[in-house]
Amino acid sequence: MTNKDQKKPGRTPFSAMSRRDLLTLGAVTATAVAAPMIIRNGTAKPMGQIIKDNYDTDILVIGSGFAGVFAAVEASTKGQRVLLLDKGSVGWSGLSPWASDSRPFDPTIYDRDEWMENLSTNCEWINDRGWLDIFMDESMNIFETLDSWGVHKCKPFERSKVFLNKLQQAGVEIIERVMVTSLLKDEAGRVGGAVGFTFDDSNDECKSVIVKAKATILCTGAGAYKSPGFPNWGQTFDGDAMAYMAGATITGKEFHDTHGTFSNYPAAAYENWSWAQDVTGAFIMVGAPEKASGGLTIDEALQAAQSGVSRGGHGPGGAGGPPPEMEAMKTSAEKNQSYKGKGFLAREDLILDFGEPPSGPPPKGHINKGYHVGGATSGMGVHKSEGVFNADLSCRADGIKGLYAAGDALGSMLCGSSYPGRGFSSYGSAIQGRIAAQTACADVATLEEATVTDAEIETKVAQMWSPRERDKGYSPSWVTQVLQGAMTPFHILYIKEERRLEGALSSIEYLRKHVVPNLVASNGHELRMAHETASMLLNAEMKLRASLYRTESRGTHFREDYPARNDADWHCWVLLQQGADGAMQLAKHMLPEEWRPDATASYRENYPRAYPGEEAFLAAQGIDVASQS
């Protein structure tokens, strides 16, 4: 062979590949997903002698978004020693950097009853009215607090510097780049801290992080299945998983967030959320949430199920004219214009959004994203409605002492079965973070401190290191691909039916039982991924079991085999808890009768959004949607 004939090392160019080569490559790729990726861990080693960083504090806060920052600052101002851990960096973690809008309730211009009625209708009557009352009471104070911190003088991505500065001023100790894996408990079952490990981009080995705390507040945010197109890749239900394994009750798993992405660049979350990067100042949603329009529904998934296509209607490439909801948004926006110049909205430095429907081409300098498509947040629950359960508005975790939760880690049901429109998430998190800290501080002053044994710590640390010590097993990346294949199809996550849900559950159970105990990791990043994968799989089982358990349709939970609301049996929240035998147990938490929809109104008046097959399903039971519900 001459030098001219020799190929340079590197990738084979696709132009030089035959059709058979491409078919072979496709078969290999498909097999990689279908067949177990058992790999050898060439860097496996005993981790028992790895450096342990031990900490002792009064209040441990896990997570540094809106909830975590407000919790840590509040606890510190009350004289407690506070340690904050974050898997990422302060203000850059999770969804907080992308939160640019809010909807403060100004009692001088808004009608409290209208907000309560509209949000309850939009959230289909299972939202927690107590939390909405608290939101209406405290949201203006959150606005004023953030304003005093200087948040309204910067862009959302610059907010991290403000948060970090505020935490440092308050004397909060901060450790970033820590993956927390387990909660520590004493022999009485009280939570007394947590364990985790450090990971970074250097060649340094991970270290154990062991924290003993009088109270632990989970501010770990939402979670999803690392789906592209939305900036929540680092959120994997870690808080829910730790709380569940420690004995806490979890709720809200059958309901879903439905943020979409765009057809031209479906995986480009940064570009698709450019508007959140461009805003400088306070971005305010004006007016009350509407009863039916606005918010995040499963309409696009329903359209896809019925016609095989869902293109968002109003974007480039969309079919037909604007959907009916656009007209409702236009009418609502005209009404909201009447608030302009009133109350706090008279401030000239605010950026006001009256709820107008989107229209026109992209602004100059912005990319043409194409038409709207769904599925960007596959696995994520409704803001403020998925997570650790608490029944008394205190942010204490029901079923276990010493543990608290706030923000999207708390299943507060502020928004019930569907997100009613922008503006409730970040301020709701801030409010709950502050309340969680107030409750924890009060409890710390009166309760005995948890006494965590060395044996408990060593057990949790050994469990944490096990993927790093295993010499062969399954790649977390492969397991995540299989999880995504099982859980993210719209006919599993959004368009539900018993047989399909049972099939997906069988796969998830197999992965949890046989694969998770054999995950391997060759470094700190892969160790983080191994624990994230285990958390996502646990969450997947919760979602599937809750979806099977709730035999009705409501909000973003749609069952083809039960396509109607059933208040008699399901005006409730679904709770999940680990039983004494390790099995997942489900139960109902029935809601107050006074929270039910108006019995004198028709079914359709109470539930203005219609499901496919709903009227025929109800008619078979002798129910007319135009009659009283």
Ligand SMILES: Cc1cc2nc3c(=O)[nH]c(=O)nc-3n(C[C@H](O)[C@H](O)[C@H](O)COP(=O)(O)OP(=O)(O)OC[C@H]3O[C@@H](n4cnc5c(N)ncnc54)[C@H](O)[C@@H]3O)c2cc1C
The other form holds:
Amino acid sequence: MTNKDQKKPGRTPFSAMSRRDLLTLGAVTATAVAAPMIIRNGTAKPMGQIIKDNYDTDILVIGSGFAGVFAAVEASTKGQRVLLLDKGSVGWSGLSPWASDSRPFDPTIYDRDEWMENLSTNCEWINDRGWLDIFMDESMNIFETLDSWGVHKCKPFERSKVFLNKLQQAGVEIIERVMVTSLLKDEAGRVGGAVGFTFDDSNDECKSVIVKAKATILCTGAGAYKSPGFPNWGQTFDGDAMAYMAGATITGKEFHDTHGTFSNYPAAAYENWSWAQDVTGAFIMVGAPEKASGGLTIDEALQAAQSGVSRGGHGPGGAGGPPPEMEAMKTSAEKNQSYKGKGFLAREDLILDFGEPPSGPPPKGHINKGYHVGGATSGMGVHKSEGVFNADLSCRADGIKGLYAAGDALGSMLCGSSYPGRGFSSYGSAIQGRIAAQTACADVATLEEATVTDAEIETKVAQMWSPRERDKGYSPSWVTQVLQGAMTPFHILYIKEERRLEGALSSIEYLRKHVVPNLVASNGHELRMAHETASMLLNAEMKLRASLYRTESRGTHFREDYPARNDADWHCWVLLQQGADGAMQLAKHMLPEEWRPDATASYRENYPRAYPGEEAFLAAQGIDVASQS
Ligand SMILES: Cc1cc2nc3c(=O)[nH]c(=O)nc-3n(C[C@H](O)[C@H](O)[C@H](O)COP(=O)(O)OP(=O)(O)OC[C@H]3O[C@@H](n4cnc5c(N)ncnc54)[C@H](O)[C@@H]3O)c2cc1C
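Can you now output the form predicted in complex with the ligand? The one shown was the form predicted on its own.
Full complex below, order starting with the chain above.
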């Protein structure tokens, strides 16, 4: 807090707190925080009379990354009226603008069984094989579609213009910079649209945006705790939070992204990812996915935790040199030859992104970023694994009529417990966006529409504005910092253990129960932050509970107290749902027997990556990792 902040009218940080309040909150976290804890809201006002913009549409798409664009274009092409809302700008917000590499499955080059086997090994046998089949069927078409749109002639951030153009050509109605906060439901439990607000209030007043829709597709992407060092600050799990509050089931929350950042620029997302804005072309990953490396595995996170640095090795502790896939990249120029005529271009410089030595001249055209250190994404899940649960590959939110999800908002488990390598995400989102739209269009033609009442709308709108009406309360920035303090240390989400998870959970529960109902916003932007903060906290609870529940280790879920895989009990997905009493319920969704690893192979063949302490833990149970599992 600066002196300047203290002088601002209407802001008297801490003064409104009793000594007991301060002591209680001191117990929540010992993190040093810079934002004021309490805001006295000089601009608080009743929001009952705020202007309401009402819309009626067939298909509401929320989010405009790869998933939202493909969903909206598909639904519009099928003759539906489509409204697209985004809290940012088309193709420019969310994760989509950063994606550079893709991995189309070309059946004339690749072996389907090899992909299935390798990816299942890498994702540790809980990847949804149905989604991988669909990916292998559809990804070449996504490549060709993007090519025909002209995407491969531009840099990643320039894609936004192409996306906007395509949406407009398809006749999609677009409203940008609308923060959607909740789904509207009817008395039969069907989803029939959503409410949100325009938050740019420097010139105009904020407005309520109320949309009644026959089908609502969440393409809201993933989330993180507003991480420094990784460009995903705007992503705050809003879709998962809205779906959960509407009664949907959520999955994949115990698996985490392990992207690193760089020691010289840990908080500079642009420096770490500037290369992503400089590349032009259709960059494809060459070869089949690797069985054990080549992706975002727990090894990367463990190296950073154990030695403080990771130097590009691929075994725990950093031994072993560059992983085979990175080595393979060195010959990508040769591989380009074999792709000639297909318009493909393999990346040649990818190895540089895996980590550079801390001294010596940087490679040509690069700055010296220092050591590669882990945990940059702070709380983001494995792409395509965390999100709204759907069991039948249709993108319907299980158990909720009228609601669909696609892309990073869908817990499709395409990548199971570890991200197996670049390229599955952006194309996976595009494929799922299209499928969600196809399912929604078919349902709209046959299913009874939701009948959302005025009372439901009034309730959701009132909840939405409530932080803006309070004259004092907790600052969303402060709460976010406390949340970061509780969730982002390495020993919470990467090196897990029961007591530490319980400790973090107790802080998060406190914040959800006592602080979220008292969040305050003195303008439209703070109101957006208040809702984002509530979404992040709800998701933090999901991550901690799912991590506590799964008493084994698998992929990026590493439990120090259970450092081995346990197929008998945990060959499953963990499902989270709000119970009738409002408490979070957890359940297992057991997976088909035929998805299990080969019973005649050894444990180590089935699970090539070793966790620290794993062999001793298994030996104590009489299991030898070199013998049959
Ligand atoms: C640095 C980086 C590099 C990457 N590299 C690659 C790569 O090389 N290859 C690859 O395949 N993938 C890559 N990915 C991952 C890939 O970009 C994503 O998985 C994919 O683009 C997700 O697309 P999406 O449409 O599902 O979600 P997003 O692109 O995240 O879009 C979500 C949209 O929803 C909007 N939204 C969210 N909440 C709300 C709300 N409450 N109200 C209104 N709107 C809302 C957001 O503003 C955003 O526009 C990378 C990601 C990053 C960050």
